[in-house]
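We begin with a single chain expressed as structure tokens, specifically the form predicted alone.
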Amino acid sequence: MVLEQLTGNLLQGLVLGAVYGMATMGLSLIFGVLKVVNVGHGAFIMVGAFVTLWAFTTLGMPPLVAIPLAFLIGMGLGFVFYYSAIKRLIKAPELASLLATFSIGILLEEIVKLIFGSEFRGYNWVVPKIDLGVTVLPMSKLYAFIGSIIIALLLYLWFNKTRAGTAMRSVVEDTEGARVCGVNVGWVYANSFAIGIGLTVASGVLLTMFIPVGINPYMGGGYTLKAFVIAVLGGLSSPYGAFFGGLVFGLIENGSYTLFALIPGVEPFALTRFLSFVMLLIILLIRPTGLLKAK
């Protein structure tokens, strides 16, 4: 029973794995081309959710055509902050710009707050199930798993057949160089920190065809810690690695939470969080790079 449990959930955690690692690709991407963290990771994943809440009771639009809609106010996010704030702080000391994306981050709250108010909002997307024996997984959670793969498949190709991903390589590799063979570095980074930005709204939507319940303004700060926990465990500037350290995190989250259970007189949600910090420090102590070098 407790092995078919743990199977069970195991293959959720893959799914929802899937899911996480698409969601931290911004945030690995952002920091491997400007080298600046966002702290107001979850902020913008909030409003992909709000995105999809918005979408799907007004316009009648399924989640899964909300993604690119998504992607867009993302994009559009990413360039305004991006040249009202960031632009500025690029060469400035780590704390400025740690400092900006966490105000930026608490203005997207409150704006949203003050749009929509602070009460916990969900949508019932009614898809049919699919029963695998070991679990029952939804089609909605399905379709969010294979969104993020096309989504990672799309990036990847990006990144390898344009001539903007091979700019934005160049950049990575060697700032001053690339701008001697005459790329716009300054497009670059403002072009990488709106793909960024947009990729982590995108992923608000992914993450509600999953968890559909419970949005609201202050929903990101836990998806901000898991988000560094898995860019930390794929390698912090590797994009390709968060998505494969999201598959990993996801995994072990769902399937401690299972043995946590087992455990009499302790909350299984509490020790899966505390275990989340527990596997920062030793990834942080044993490979300060991650499990994959940046790309």
Partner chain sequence: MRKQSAKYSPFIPVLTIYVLIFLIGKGVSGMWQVMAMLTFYCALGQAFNIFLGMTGYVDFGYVAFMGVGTYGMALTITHLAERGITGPAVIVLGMLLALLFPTLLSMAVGAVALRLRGAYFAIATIGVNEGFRYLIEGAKIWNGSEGIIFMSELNRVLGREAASSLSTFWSDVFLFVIATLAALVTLYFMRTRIGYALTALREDEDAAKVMGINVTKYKIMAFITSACFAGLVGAASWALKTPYVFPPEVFEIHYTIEAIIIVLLGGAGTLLGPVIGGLIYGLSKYYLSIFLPGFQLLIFAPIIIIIIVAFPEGIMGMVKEKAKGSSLARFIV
Contents of the next structure:
Amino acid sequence: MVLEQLTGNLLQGLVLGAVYGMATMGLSLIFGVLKVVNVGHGAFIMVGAFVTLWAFTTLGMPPLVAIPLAFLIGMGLGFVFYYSAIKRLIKAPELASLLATFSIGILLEEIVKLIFGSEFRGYNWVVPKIDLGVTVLPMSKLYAFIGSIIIALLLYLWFNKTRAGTAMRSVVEDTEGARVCGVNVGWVYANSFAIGIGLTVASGVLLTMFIPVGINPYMGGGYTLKAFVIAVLGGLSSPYGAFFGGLVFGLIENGSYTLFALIPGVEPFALTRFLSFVMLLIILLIRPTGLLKAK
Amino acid sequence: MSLLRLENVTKRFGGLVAVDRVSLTINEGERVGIVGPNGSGKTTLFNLINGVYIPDEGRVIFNGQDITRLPPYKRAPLGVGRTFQIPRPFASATVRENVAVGAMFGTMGGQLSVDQCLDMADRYIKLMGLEAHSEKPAGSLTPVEKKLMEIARALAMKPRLLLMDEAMAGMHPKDIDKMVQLIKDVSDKENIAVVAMVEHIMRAVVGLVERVVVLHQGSKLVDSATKEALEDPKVVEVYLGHPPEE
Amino acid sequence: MRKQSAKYSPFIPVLTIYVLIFLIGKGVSGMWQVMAMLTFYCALGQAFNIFLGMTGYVDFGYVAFMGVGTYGMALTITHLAERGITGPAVIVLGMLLALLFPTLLSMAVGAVALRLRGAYFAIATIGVNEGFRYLIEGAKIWNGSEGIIFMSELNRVLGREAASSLSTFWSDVFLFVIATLAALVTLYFMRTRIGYALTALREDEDAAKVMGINVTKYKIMAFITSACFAGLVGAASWALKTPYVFPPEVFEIHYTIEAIIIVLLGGAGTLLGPVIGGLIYGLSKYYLSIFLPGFQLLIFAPIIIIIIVAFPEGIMGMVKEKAKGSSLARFIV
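Could I see the form predicted in complex with the partner chain next, after the form predicted alone?
So here's everything in the complex, that chain up top.
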């Protein structure tokens, strides 16, 4: 019985982790290529959540269809912000891009608040549940899980089988070397940033498939912290590391919640979030370059 | 007593041995050139003396003290000064403030007030001929002026040993001669040992240093007086690629 | 002696501004609250500037220090009231705890985070305010998510009348004092080796190390000092004004955002910058609240992005440039 419960728990953690991991891939891509830390990461996830909400309630689109829509919107936003701000800050001191991405996040939150208001919203996508024996999953979560894996695979194919993707990898390895080999680094920067943001916004859709409530302009903050824990877990510059980091994080978060719920006198949800923060500090202390060295 | 002694210092990066059991002695007030092509281990050697790298084997002894594991900021007050090949000014601070930083955290740092450091900065700025730029932000200087400021800042530290990293690369030959004379004078007057790092045995080195150490693939090839080093067949082979014609 | 007084002459414009604000507040009816609000933003900006402006490192979790400072005051009042200790000494003790708590927190966070370089440090701080808030709520420390309500304790400690004048007048006076102190400390840093070391490490951390600067020591100094002032600002403007502490409110990232705006707008690393930034931001927020409430971040976010991209030195940075060589130069720092 206990083993069943544990396995069920593990499965839930993995499913959640895959989505978390996919949500972080954009962050690692942007840092890997441009060496820019997107502190406004969570805000873009929030945008994806609102795209899903709007597509569902206004256009009647099921969330699955919203994924490519969100990706395209994200890419558009990525290009806009790259050319208007980020491009000029690549040579500037780190502080500049940190503050700029942070401010972009704030801007997005305020614009969304202006358009949609700050109340908590949600949507109700009626789907059947699937019984996996050890645990029960709503199909939406399963779709989110599968969706994350598919996107991760697509990304893998992109980086390894296409010229453009290989060019991006070369810039991650050695920017100057890539430039000397004829890679159009400016093009790589712009597209990597756009794809990274696209991935992040798309991940917002997947996350709402997991939690279709609590959608509000300020929901991104919690995800930013989690994303950074996952990103440093997997090695800040590696999207694949981010994915696996996400899996690990999902397992830990789910497991710790169950554990905390067993301790009397504490609030498990809050403690789980505190745990994320502690994890971040510990990883940064021991191995800032990432515990899982996946390339 | 020797000022700086490297004992069998080795530094590896992964599989690459950048510096291979190099032993070296520099005496007080001596002027030595470290010469070698790119990849010979010069920069790594510099960084080992400086504290930016810690050797995998061997020891670094400065003024009788084992500084092998000391971080750079602890070596500076002991008397190890350094200039960089590409100058690294504190761009938004004035030239005067930049040079004063040298005084504040160098060998005499503990005894000087901020005002005294600024006065000392003025002296070295004058020595380098930069008075006109004293109140300008360091970032606005021309590359050559920045080099001069680097040297002034390092001198303000009142070092016992000055590590000069390709300080004269890219300078006009006339300026090089002036610079060489200036450094010789300061070195003699203030008893500063100078270790100049250059890629080739050039005009600059010949005029400035009494002794040359040639590095080749991480090891010491030659360590002798300048004239002999220039004529050493091993050195010629390293630079020309084949033994000298008989 | 002459050299000494000239060194600290930049303090004069700052002090003048604060005195002016105080006099306008007291003299013009109905302006006290506005002036107090302006002082809050100036103080916040100055406190934040000591770290962000002088080291070039950004602490995204900054508000945590305001939060723990507030708790320090609240806990002092509550616990001493329970023991029957009363009088203004309680407030003084509360201020001391409002200094102690941020010191401890900044030492703990700094020990881990300040060994990290720029971007990694910023990442490490992203979760500080959240992390601490969820620790308090999760482990039910200091009453957890229910917070502390200490109105009756405050009345007991000072008496109803005094408590009331504290929250409407004296707490704001404290803010003036804190703002002035922060300016003095900033100028002191600038005029001593501390400032030189901070400038050096901000411009080029590796070169600074080679020049003999123990960068970690100076980063910690700036970090703790900045945190302490944040704690005092929190204690004065939150605990002493509204006698309750509620975790989601005192760890609200909003204040970090405002601090960043104020420092960047005014000119990071300058003395007058945060003061000017605080005035502009405070006044804008006030007037916007009349016509377009809640819009200030929407307006300032793109402004900040433009500043970062095009005018990174901020208003006072540009003024300093223009003023070089003029007789006013020694007052503008």
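Between two forms, the rigid core is defined as the largest C-alpha subset superposing within 1.5 Å. Residue numbers count along the first chain shown, from 1. Predicted model, so just to flag it, every value in this text is computed and none were measured.
Core-superposed comparison between these two forms: the CA of Leu10 exceeds or equals a 2 Å shift.
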